[in-house]
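There is one chain below, alone, in structure tokens, taken in the form predicted on its own.
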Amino acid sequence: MTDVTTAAEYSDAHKSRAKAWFERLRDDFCKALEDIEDAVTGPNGTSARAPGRFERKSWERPGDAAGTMGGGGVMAVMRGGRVFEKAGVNVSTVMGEFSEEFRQRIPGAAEDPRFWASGISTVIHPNSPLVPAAHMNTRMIVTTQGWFGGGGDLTPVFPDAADTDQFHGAFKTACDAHDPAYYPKFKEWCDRYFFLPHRNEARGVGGIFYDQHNTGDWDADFAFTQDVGRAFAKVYPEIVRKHMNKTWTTDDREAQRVKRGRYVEFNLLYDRGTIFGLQTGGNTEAILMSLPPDVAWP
């Protein structure tokens, strides 16, 4: 980070202009997919089911008279949809303090623990193991100091070469246009954090991930992280649409619940989005609707 923007420079103004850019986008990623539950047409018996359907539900922080503790958000959930056997769509916006033991590795909080943070995160695991599951988040945090951070990542049971072309073909995209160097720097931290050392292998074929992103532009800044999740909101139905009316065996079906367990791994053991979550006294359903529903254990 250069001229990094102060705290004091990430006004309510720009508060409030990115809460409403994650909740906007939640509606628009929920449109996508129900569009997608109302087109698939096979196989395995999902098409007979009814469309799946997002349902939401508000939560609110315990806050204080000075309004320096609450927020709140809303979780958009489906579960045993056509295509989503669970997909989960939350935007959460929240203020606090950090403990003691948490503060000392959050920029700036050591001076101040106070912070607000405002987001959207999004988990999709799919009935089909032909269809990857996928992860998108984005986010803006204030300390004594400011940033964006997020990404997004592909996790297929049976990496297909032209869906994982597609998917960072469009993280390229909308990193070149802001700055070629993003790309390449984005790409190899995604590669580095999705990855589970116990296991020694990736949980995908990853995506990109950045955090603590602060140019000393705040509009640029917010504008980048605008288009990471539009980007993700665009290639991830296209790569559903090429395999969701594919026909798969039970023993594809096994293969997705074993992979899913090492994303289980993952979420519960390294995910940083789970542990700021659990240890700010977020929602619990919230920060574990990430989860998927069937999993196994060889």
Contents of the next structure:
There are 2 protein chains.
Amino acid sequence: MTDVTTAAEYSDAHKSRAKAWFERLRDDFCKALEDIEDAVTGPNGTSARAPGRFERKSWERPGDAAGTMGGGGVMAVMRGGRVFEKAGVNVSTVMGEFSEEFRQRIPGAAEDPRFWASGISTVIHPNSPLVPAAHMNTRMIVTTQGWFGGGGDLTPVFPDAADTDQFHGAFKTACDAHDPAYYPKFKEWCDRYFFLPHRNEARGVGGIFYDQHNTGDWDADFAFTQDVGRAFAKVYPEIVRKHMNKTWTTDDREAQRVKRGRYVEFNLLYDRGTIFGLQTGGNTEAILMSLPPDVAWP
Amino acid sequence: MTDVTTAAEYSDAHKSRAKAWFERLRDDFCKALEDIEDAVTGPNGTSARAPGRFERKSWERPGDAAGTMGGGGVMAVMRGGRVFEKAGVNVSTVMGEFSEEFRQRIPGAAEDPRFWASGISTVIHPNSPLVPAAHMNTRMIVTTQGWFGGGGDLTPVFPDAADTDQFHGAFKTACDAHDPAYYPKFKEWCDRYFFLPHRNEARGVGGIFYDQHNTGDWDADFAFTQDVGRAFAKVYPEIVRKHMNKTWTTDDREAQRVKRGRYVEFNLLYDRGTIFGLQTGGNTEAILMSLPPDVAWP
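Let's compare: the form predicted on its own is above, so bring in the form predicted together with a further copy of the same chain.
Then the entire complex follows, led off by the chain already shown.
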């Protein structure tokens, strides 16, 4: 674990800036995906559909009068688009108290169980088996300590070396601007994290993953987290556009449905965010928005 | 936990009898499902298919010369039948040692980590949304202690009171022949076990569940476990036959695919057998045979 400083540095102003950033990133990213919906020529009959649009639904977490519990979020979901079969972009900002069980496992929570957390999380499942699925999330957490975490990874059905290089290259550029040690460390962390031991398989072709990130310089750490989000929001649409007009076969689609089964296995068996969210009374609908729309275990 | 006696009573002869029973139950149950494949008239175009048949595939667990590690099993799977989209019946008999992590949690394993386990497990996913999915498993476990466990539950998409009564009635009759206290206790255990807290939903309409069952009379406990298996192998085909010739709609099918998503969520998030099997190096293909063939998270 990184040495994290006390939350005294994580002021209300910092919280507001982080929350506003996650919301702006959400707006920019949703726009980029909607632009793709307009631009695609629509293989496999998908041009017959209207261009997909995000629908937003807000939810609230039960609160108290003192404002130490509560908050909520907005789920932005596109379903049945020309390119995107299901794309979810959730932003939430919540306050609460960790249960006894979690207090020993979360930095700074043993001293005081209260927390504040804000973040963006997105998972995209395209119609086309030739367009990779992808995930990105970044978050800021405050207990008696404070830190950033996040990352992004790419899950193609048929890995393409050029896509993999482009995806990793974007994150490397974002990382290198802050510290040349970040990319190798966070890439390796991603490879270790997004792995299915029971299949002896990686979930996809990786990306970066970082957590409990606090260098003692909030502005630098926030700028890094912003750059991770920007890098993803730029490179993923670029990769989608390279493949979105290609026709696929029913065999390609079946391979995609099976690959999506592995995605479900990972998220429900291993993903800390999913399990943590469900166990701490998070919004089930928002948390499980990550699950693919059409899946096979033949 | 039931007070379990030492494994001295669980002789090699007992192990052989239990193993032989699980294999015979498998054969009888597979035959009952294949008879249904021959008998169905085939709604929604399924009569165009050949009647489904089970295919068997054996697997081995890495062993040692002393015979304290090893064993294996047989997966019997029917895919793409007229009635059964995917039906798996696994029988396995394995020997090994519990890891440090498990020794404190498994009765009798703290004293000696070696175990022997044999059992049958079946999960059936019909094509028709009007035919309930079902699960049954029974097993005998030997550490320095020994016990039986198992149960069965029914998961309809559209619960039918007559089916529910018939399914529960069959288990109640099986239980009452041994002890009138069994059915209420094991029904309640099933309701508690097959529950998805994050959805605040039951997995299905229940059945029975029992574990660490050792009354001190091996013959009685074995006879009870046999009766549980027989009850399921008789009542489930009866329920299937009541509904198998009914035509369903595409909306019914979509509801089934969503309901199956809940089944996946339960098995990967909560099912002890699944998580235990995957964490102890069990056969992944056999363990995840329980997952439905075609699933939606819209």
